[in-house]
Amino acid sequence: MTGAPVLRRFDAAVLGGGIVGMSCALHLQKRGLAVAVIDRDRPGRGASYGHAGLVERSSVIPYAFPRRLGELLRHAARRGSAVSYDPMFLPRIAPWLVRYWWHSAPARLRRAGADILPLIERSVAEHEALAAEAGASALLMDRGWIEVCRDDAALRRAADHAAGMAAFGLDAAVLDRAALAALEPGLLPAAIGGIHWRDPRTTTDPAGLVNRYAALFESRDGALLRGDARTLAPAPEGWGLATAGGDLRAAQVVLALGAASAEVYRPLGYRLPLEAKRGHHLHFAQPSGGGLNRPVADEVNGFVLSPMAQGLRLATGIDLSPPGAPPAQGQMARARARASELVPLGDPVERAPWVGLRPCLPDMRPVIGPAPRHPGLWFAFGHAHHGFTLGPATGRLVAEMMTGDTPFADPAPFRAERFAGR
């Protein structure tokens, strides 16, 4: 602590101004708590800014570690943009990768999907509720997204997968070339069909949506403060934290810093297996004569093209490199080359790709719930590829647990106690 006068006392302090943190703060605030959000940057500037703009209701199966030999060899050769890696970094995270591979076995993957399904099922409704309160409903569009296919065999496989997903109540349409062209006339002939996943919502400005949630929070007397979460320490009647305006006290604290959460929980003695998959994006000028109307994903080649306020966003797959390493330019170049076969990309509107960190745990479930050894400390991180999707549902679940309400979903699968050495 700084020794400065106590700034204010709060019922709860939320560490992290991304979508998960802002959602936790809003739900706690709606239950009558005085809440502060602390971050070292403005809301929505981390991973909440950089993804493909999807509230991904259709992603009912977690992103698993590849288990087929051919797929593993293809990723090892880095032939596409789905996977990139730094060979010198892999030995450091090898134990984590082995655990990820183990949890990706079919039966364990089904169990992980079943555990997280209640949050996925509430993802759209919870986002829409917050957006309506924030006057930001126009930022959430119901156009869905399209999984494009480049040949008939790929389209048959995608159609079979979509048929299997009907058991989850998902609305998906198989598109032939004509139907695809009617929805997305800007696509080039390399796209011969696809699957239109209609349940997800999309946004052209994910950071802007988080900022609208932050404005709603402030309008309800919430405090947005600059501070360093690493100064968190137990204090009389709760927790203390240093902010730019002085020291803060809070009865309870929610740790929602995504991949940076480890910088706070490790000094407190927790050893959770949190690692970061890096993701990249680069914006291009929309093609003259029309661009895309909704996100389009090429899952075989591992990229998504999304219309954004800044231009056409090309988002890559995963990159296993040190968090602070330079952008994976080779991965972006491969994605750009394959994306140019689908859409005539304009010039880049940025000098270098943006790099973000997806906080991932090897069992493909986030950590949501009380810290085992520190009363009043709560965890809400590790959402992997779906932080933006699951933020509002996570905020509701955290607030219900913290205030003694009946949780809308079983929180047991997300507790930190599931990891040895916690």
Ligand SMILES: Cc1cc2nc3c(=O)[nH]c(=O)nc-3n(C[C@H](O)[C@H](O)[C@H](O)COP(=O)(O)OP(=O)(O)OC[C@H]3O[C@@H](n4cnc5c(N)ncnc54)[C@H](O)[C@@H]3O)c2cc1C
Given for the second form:
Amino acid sequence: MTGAPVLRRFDAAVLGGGIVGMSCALHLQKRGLAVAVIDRDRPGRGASYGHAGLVERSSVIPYAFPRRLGELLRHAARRGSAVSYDPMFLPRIAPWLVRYWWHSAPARLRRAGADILPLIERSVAEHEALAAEAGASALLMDRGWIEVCRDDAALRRAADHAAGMAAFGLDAAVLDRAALAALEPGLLPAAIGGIHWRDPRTTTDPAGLVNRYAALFESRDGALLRGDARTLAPAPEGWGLATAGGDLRAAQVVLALGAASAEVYRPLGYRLPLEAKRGHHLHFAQPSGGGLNRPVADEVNGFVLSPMAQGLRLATGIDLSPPGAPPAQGQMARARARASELVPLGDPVERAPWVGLRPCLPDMRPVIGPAPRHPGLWFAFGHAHHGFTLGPATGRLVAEMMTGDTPFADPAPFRAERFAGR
Ligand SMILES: Cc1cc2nc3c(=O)[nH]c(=O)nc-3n(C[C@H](O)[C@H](O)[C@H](O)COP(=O)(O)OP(=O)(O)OC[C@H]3O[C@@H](n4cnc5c(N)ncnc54)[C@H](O)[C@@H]3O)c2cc1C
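What's the form predicted in complex with the ligand like, now that we've got the form predicted on its own?
Following is the full complex, with the preceding chain placed first.
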């Protein structure tokens, strides 16, 4: 903090104006709290800017570490675009990768899926409620997304998987070539069929949606402030923080900095195994008269093509490289080559790919709940591949816990205490 006079006092300060932080702020505000959101940038400029746009209601199994040798070797060879890595970086995160691998064993993965399911099940309803209040329902499309297949064997495997998901009550249609072409006439013949996952919602403007949530927050007297969350420090009335407009005090604080959350919890003595899986996107001009009506994913090659306000967004899989490293151009080039077999890509809209950080815990669950040793501090980070999906449901859960309401889902699996050395 700066030592400047305290200018403003709040019931709660939310650190981070991504989808998770903005959702926490809106839900706290609904419960009558005076709330500030502090970000070093405008809301929705972190990972929440550049994702693939899926409210992934159909993702009832978390994104696991590959357990089959063939799959592992394929990723290790870095021939596809699903996985990329910096060999010099792997030793640094090797203990984390081993834990991730351990938690990805089938029985543990099922447990993780069951723990997160109540949040996933709530994802669409919570987004729709916030979007309606923000007057942004048009930014949340009800067209689902398509998992595209390139040969009959792949389509049979995908259809078997979709049939297995019927137990979760998911609505998935198997598309042959004609049905696929009817939905997505812009796809090239390499796409021979697919699965239409119809429960998810999608957006064409992830940052725009967060901005609408931020505008709703401000219209209800929320304070959107610029500041560095690392200035957080315990203060007599709770917590203190320096912002561009002066110091503030808050009785309670929510830490929702995504992949940067460790920069605040580590100095407070917490040792949580949070790492970032990088992901990239690049926009291409939509071909005139062609393009896509909804996101199309090529799961085998590890990319999603999403129609966005800026153009056709090609979003890539996982890149295990230092957070600040230059973009993984090779991975993007491989994704681009495979994507252009599915849809004619126009010129890239930007010169360099955007890089985003997925905040990941090795047991594939976010950390949501009270900080074990600091009363008034709450954690809400680590949503990995599904932070856009889970942001609004997380906001509700955090606000319910902070205000003493009955939580809509069991928060126990998300407690920080599950990690030794916390
Ligand atoms: C390529 C890609 C595709 C993805 N696709 C999907 C998808 O389709 N569906 C889905 O559900 N999820 C998807 N994800 C994951 C999703 O983007 C993230 O899980 C989610 O955006 C995390 O949100 P967050 O609010 O926790 O973090 P962020 O959006 O990163 O927000 C953190 C905020 O903290 C701020 N901040 C950081 N440090 C400081 C500081 N010191 N002081 C002040 N402010 C600070 C940042 O400016 C930022 O605004 C994807 C991710 C990637 C990379």
